[in-house]
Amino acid sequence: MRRADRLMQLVQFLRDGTLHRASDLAAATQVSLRTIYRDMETLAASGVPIEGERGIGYRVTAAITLPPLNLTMTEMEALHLGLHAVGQSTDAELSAAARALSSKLDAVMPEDRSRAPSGYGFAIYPFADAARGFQHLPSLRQAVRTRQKLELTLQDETRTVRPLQIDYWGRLWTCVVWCERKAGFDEIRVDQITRMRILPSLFVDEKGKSLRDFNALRQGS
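Now I need the structure of the chain on its own, in the form predicted alone.
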């Protein structure tokens, strides 16, 4: 398993908000404890809101707090998008200002994080290419709201899916879908989408294919 895939798998394990022991995560992903410790540090540095420490356990928090503001994940996403866009600007002064603001945000991140993220808004390995998915976010949001099916191309395969929910994990976006080809649920990394087309056909909730069913399945696993 590629490291980026394993890290995404770890995010999926941790997203239920409960405490997971490092030994259990190591067994589930078939790696050593030392590797899990490194993975947790990498995820935290990539902006995923992880709390915990070695010997106790880890979990993903539901929200990120920046004193004196309480920001929702959607607000954090908007902030990240803005910082990234300005940081990539050809205007050297604006780009430098965006990076300076990024450093200031890092300084006020919660102190209970095992490691403060470095350079907020400027992704590092393993999700350094997450910005490639930015272009798809508006259309994905529209499809989720209007319940329109999508045709997605991921590397060398094309799928027809029902988009159910977009999740944001500190610089990484995923979309929960019902995949017609797999006849089951899937969580797709938005940065891995190479082409997306909104289909004219709409969908309605069906037993076994809704977001409620996905959440029930995840909680029961």
Second form
There are 2 protein chains.
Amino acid sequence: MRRADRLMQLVQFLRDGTLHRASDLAAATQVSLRTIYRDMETLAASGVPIEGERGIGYRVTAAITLPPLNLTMTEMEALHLGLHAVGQSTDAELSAAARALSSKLDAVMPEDRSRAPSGYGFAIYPFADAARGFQHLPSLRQAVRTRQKLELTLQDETRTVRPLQIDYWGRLWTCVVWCERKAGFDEIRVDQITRMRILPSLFVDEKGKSLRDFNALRQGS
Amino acid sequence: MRRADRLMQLVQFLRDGTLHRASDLAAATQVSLRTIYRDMETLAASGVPIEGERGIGYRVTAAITLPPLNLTMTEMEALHLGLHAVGQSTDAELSAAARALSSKLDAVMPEDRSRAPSGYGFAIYPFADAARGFQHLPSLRQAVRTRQKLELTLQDETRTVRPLQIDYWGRLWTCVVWCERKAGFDEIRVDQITRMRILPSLFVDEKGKSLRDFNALRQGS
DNA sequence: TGGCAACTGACAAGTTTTTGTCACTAAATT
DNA sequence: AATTTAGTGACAAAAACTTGTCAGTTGCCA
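Counterpart to the form predicted alone, namely the form predicted together with the DNA:
The complete assembly is shown below, putting the previous chain first.
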């Protein structure tokens, strides 16, 4: 893996922010000039903010490059929430940066239309609404973990459900439940929950009512 | 770039959340069992959240993977500030997530000398192809949301398509589309799009042309 | 204008990676 | 105990990638 090593080395050289001529880089890495040009192309295409000016040399423009990150849904939510908070800050520069970063994140969030309840993408949805349901999340999570039934009220309608799985799409939380009254699965938007009560009764997986069954259904349809 | 293509294909298969045996994947990709195991190792090392269980099969654990991001210093500061704020939250799980994310970020910050070489994508293989397509993502995403047809050029071939779903598989972005000319589904690599134009005409789900139909086909085959 | 240094395309030679095969081991479920 | 399926190590052949060379072009600056 000699090439990858050299690419990393080149980034190290360029990180100091000063100008570098391709010929210098070639000498430093013991490689031909042509290869340096090819490397620069690869790096630029890989997202490293490199700029080459004819008759001048190379320099890196932006400061920090983050490698690919794997986030849990909760971490993603923390990220959005935190940036939203900073976006409200009085420091104009800082709040602008927070909003800019939020946009960047929105732009690269995986979007899966087949799973989202059709009609509302997270971009359309005002953050405030999502935040309203946010208060219920901790106890909802607990109920999913401890497998306790819930009594919850959505739009003046109260029902008893078995909470199975919490999902997060960018800005919206939903919960997959088995509804006792309708005797069927449902996907509930957490922000639409107006009241919620954890019931003392526990539940166990029953044939046709488990998360596995829900996933099977979702696949099949 | 045959291997990269296969890796992408594999993530597509695994993305449906169901179990997959290595032997099935091998048959589907026309490749030996041993190669599948090697591919799984590569994908896991590349950050795709894959889990294999002995006697069971493979599945992806739902998580969000962010592509490499370039941040300014101010944006980085906003990020840290926001996460710090959320870290103070009363929701134990959320504040834990914020702190975990802070650690992750610290681990990949330039100041940290102990950067893992594998943290950079090009240490494994260049993901230049993936990065090249990033520029089209925001408008592509918009088109998926607003259900607008697209005219796009791939390798000197221009076609009109209905964008249905955007997928990110760790290194490459793809878009599932219905191609008007071929009258069939296609999975387009965003990095191979050379030109793209959002057309004013909207589209609606039609029998045989919807995302649901595409998924049914993928299951069946 | 001349000099500098970034760029580009093509191609053969060299090097590395990828692959299949084979012979195993390791958990988990039945 | 038998079965199923993931996972490992080694090695040679095949495929893919990387590199240097060469012969250019382009843009900026003095």
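Model, not experiment: these values are computed from the prediction. Positions refer to the first chain, counted from 1. If you superpose the two forms and keep the largest set of C-alpha atoms that fall within 1.5 Å, you have the rigid core.
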Exercise. Do you see a C-alpha shift of 2 Å or more at Asp205 between the two forms, with the core held fixed?
Worked result: no
Problem set entry | Post core alignment: Ile36 C-alpha displaced by 2 Å or more between the two forms | yes
Problem set entry | Threshold 2 Å Cα movement between the two forms at Ala183, rigid core reference | no
